[in-house]
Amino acid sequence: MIDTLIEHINSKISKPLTENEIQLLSEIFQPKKLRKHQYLIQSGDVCKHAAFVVKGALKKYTIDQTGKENILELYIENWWAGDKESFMIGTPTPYYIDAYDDTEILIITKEDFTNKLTKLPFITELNNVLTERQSFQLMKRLHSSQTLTAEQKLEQLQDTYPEFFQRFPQHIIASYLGMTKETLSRIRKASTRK
């Protein structure tokens, strides 16, 4: 499993993991097993552990007062999944985040984190990589949301997203775009006839 987050990594950095720094993950990073709707975190807790998916998908969502799920995030393999201002802060967080399929997954804790990655150069590096990522995904995601009509969001994530539609039920995918499931099954309809 560790191959897969050194893999990971290496493609985001600018000089590969040195040995050391391999030994160092291997040590601090430990794998984990989540059933199908097993929780990685709840509303209410803080997130004390920040994971890499290796294999499986995981989804990130609050639930209204009606007892409606809403997606805000899904993961699939080499994502990082948790709560970054619950994990980073100690806050505890708004959010659910449960294995959609049965998933593997890296999990680092917080002290491990702080402790003996944050003052490692590729860290910094990495980080950078991610979040600046994070910071341009989540500004189109917030434009999609509030400028573009529900046929332009579904085009935007199959262009962005296309391997969501293979691994997420429709319901999912609907709920991920703020729409219901019949408005997007009615869109796509609509297309496969052009």
The other form holds:
There are 2 protein chains.
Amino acid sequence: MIDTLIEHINSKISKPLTENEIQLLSEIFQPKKLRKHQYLIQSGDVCKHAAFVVKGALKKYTIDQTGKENILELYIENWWAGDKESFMIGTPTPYYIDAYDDTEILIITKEDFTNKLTKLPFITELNNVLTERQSFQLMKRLHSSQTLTAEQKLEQLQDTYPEFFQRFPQHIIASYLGMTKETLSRIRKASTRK
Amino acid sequence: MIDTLIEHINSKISKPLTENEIQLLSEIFQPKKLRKHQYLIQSGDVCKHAAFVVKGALKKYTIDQTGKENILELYIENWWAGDKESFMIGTPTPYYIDAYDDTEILIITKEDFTNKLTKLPFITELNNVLTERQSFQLMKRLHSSQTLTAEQKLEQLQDTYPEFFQRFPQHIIASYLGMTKETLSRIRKASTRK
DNA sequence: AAAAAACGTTGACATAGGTCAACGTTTTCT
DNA sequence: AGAAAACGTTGACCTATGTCAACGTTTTTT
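Here we have the form predicted on its own; I need the corresponding form predicted in complex with another copy of the chain.
Full assembly next; the chain just shown is listed first.
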């Protein structure tokens, strides 16, 4: 399992991990299984782990007064799941994250992260790269959210993350796109007609 | 002018800048004035400078087929203006940034940034802190964009950045919030009535 | 001082997308 | 195997917000 993580890290940083670093990572990261529907975090928790997805799928969402889920992020293999703000700053998270499928993750505690990893240059670099990429993507999603029609949002997602359509049902995709499942259903019908 | 920048940096990093570092920053950052309406960058440009706002106000936006401006970010004193993705990766920016008022900025070229600053630990830390904060804010804005009513978006902005209402006219605020100026006008009327 | 531009408001109307309810199909659970 | 839950689709209707146009006020330009 740890191999997947090593490979992921190597693909993001400028020089490959040394044997020592790999050894350290293997000791610190713990494998964990989540059953379908099991929570990784719940609203109100402080996020005490960072989690790397080895296998499976998760969703991050809020629940409003009427009980409706608003999905903010979807995670599949090779993604990092968690609320980074809560993890870094220690504030309670407003989000739920749960497994959409049976899922295998590698987790690291906040303490190990701070005490054993923070000093390593490759972690700083990795963290930088990931945070930056996250921020670029969020900027694009915000712009799309404010300017595109429902149909354009769907097209854009099909271009950006086509794999989501294999992994998640339509009502999940709809929520991620900020629309209802009915709207998504109607749009799909309309655009296959073309 | 450079004092404002020094103070800003000191407020974000863990140990104060040394005399040498301050000296270096003074040499590298160049003051520049922008007239009201003057562009800092235009769509298609590669963003070759990072800019720190000392005085004034700017907006970052796209222009759609019908000529409508969609404002993504507003910048005032002590903010960094620019397209970080374009600056970092060298891709052409899709955005325009222009001065909403007469504005004074401090700019640094990509070359100086890469060659003279990248190695300094405080720059890495600053960059981290700013990128992370940006990413947290974008997550919240995306969530708001997808879940709040126009009225709730207004209230939230009044709580988060009350200073914007002193610095920008309503049609700018409306665009930043992803609504039309007419909607904003009607909402304000309705909520003062309460 | 006059002209022009920018700004905010209001009304009438249009529309994209939401809501609610029903139904058939597929998947999951026991 | 049978029951229950999850899923996707469709219709009827609703509503928040957008569009367009007009107008008065304020600010900027000349």
